[in-house]
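One chain comes next, on its own, written out as structure tokens in the form predicted on its own.
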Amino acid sequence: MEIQMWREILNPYELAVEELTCKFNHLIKEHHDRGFYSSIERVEGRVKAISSILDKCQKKGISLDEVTTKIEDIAGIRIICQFVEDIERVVELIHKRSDIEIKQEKDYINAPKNTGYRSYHMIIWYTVETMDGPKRIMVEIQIRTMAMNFWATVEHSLQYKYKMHIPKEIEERLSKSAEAIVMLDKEMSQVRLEIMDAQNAFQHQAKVVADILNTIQNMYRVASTREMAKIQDEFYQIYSMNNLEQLERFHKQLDTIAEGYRTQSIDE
């Protein structure tokens, strides 16, 4: 197959993981501005190499011609949750999408590989537009916590150096280490509440002292040096006493004087 071909082979399997990709990480930026926990920590993103394709095409018995209908994986997207609880939550919310079609699930967490791999796979269809207009391909989705991730990334590395022949004792270190993973992400679900809560009052904060120092930014122009030199002083006589309540009650009566310009300045 000529290089050109490959090109346009792939080039609908990246634009889909670039929207793809794009739509996640709106999705965490939606739950951020509104104060709300996400359950998505990051995302992630690729298009398989034509040197692993043809690798696979080599190892499964597919011809180049079936390529964009038998290699589910050509485009991946993964995304990486704190929380085992976290990942139910995001496989609902791509049940939702209308944009996505789900081809297939498989779920590794409650029926480990016997290597000790887990993670939630969904292989979806996703549509894009090209210049020659719709294609319909498909897309593998894998949701893991950032341990699960850890040890997925690892376990990769070592396939890829011992071409998928690891050394029966580096096999039993990572089956340990796996039930490691296991025990640390069971760890981490006992605290998710104390953690949530505090991640979703350092967004709030963030939120609170953002929209202070905008009001703060539009103020300048209606208000005097003097006025603004009081109300920035006392800005940061709250900041740096990091509590909430305080700026939040700054932030009110601050919208109340902005308010009071905006009314003037229509009366005049």
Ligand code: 0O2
Second form
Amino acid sequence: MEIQMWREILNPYELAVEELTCKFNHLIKEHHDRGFYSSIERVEGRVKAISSILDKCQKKGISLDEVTTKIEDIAGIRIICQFVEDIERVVELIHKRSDIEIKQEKDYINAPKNTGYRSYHMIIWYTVETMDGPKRIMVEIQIRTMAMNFWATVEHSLQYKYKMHIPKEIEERLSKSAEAIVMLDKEMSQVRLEIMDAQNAFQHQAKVVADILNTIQNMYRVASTREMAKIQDEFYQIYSMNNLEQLERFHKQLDTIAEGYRTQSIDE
Ligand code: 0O2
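Instead of the form predicted on its own shown above, give the structure for the form predicted together with this ligand, please.
Complete assembly follows, chain above in first position.
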């Protein structure tokens, strides 16, 4: 296959990775903006390197004409979650999407691979609009916790280093650390609600502060310098108390004052 052909073949996959990464990142943002916990912690995406595609073709006896029909992970999205419970939520969320059609699912969490690899895989159909019209392609979505991702990343590097022939001793260590990762995920699940509460409170406080600062900025146009200096001092004082309830009360009071100015300017 000519190099130019590779570029044409990979183009829609690049677009799919860009679009899906953007869409999942936007979901995270929507959750944070509304002060909700996001089951998705982070999203990564990549198009498989040509050398890796060629390796896979060789390994699986796939001819170059069959690349797009037989290799399911040319486009890959990785969704990283904090807790195992989040994975189920993300899977549900993907099932409900109208722009994604599920082709296949592989649950390597309930049935880990012999290596110790754990992750939830979905092969999906996704349509991108190209110069030549719509193109429906396969994308692999891997969903895993941060702990699973840590293990898989390290193990993948070692597989690469030892060209799939990892020494027995290292293999045993990897196997032990895979068990430790299972334990870590379980321990984290035990304190999940506590952690989620803390993170939600942090997100909420950040939103209240952003709203207050926005209101203060808008008020500068209408209120006197003296009043603004007073409001600003009060804000810094309340902020330093590190008390969310006080901040919320201040937020409400400030909104009432700002509303007063708005009514006044309409009346004038
Ligand atoms: P890369 O470099 O990540 O793209 P196969 O690839 O033959 O094992 P299959 O049927 O193509 O199997 O898909 P499977 O088993 O669901 O695995 C697809 C991808 O999952 C792999 O892609 C890896 O990214 C990841 N994966 C699967 N098994 C393991 C494992 O034991 N360890 C690690 N670290 N990752 C794994 P590629 O093409 O192998 O690699």
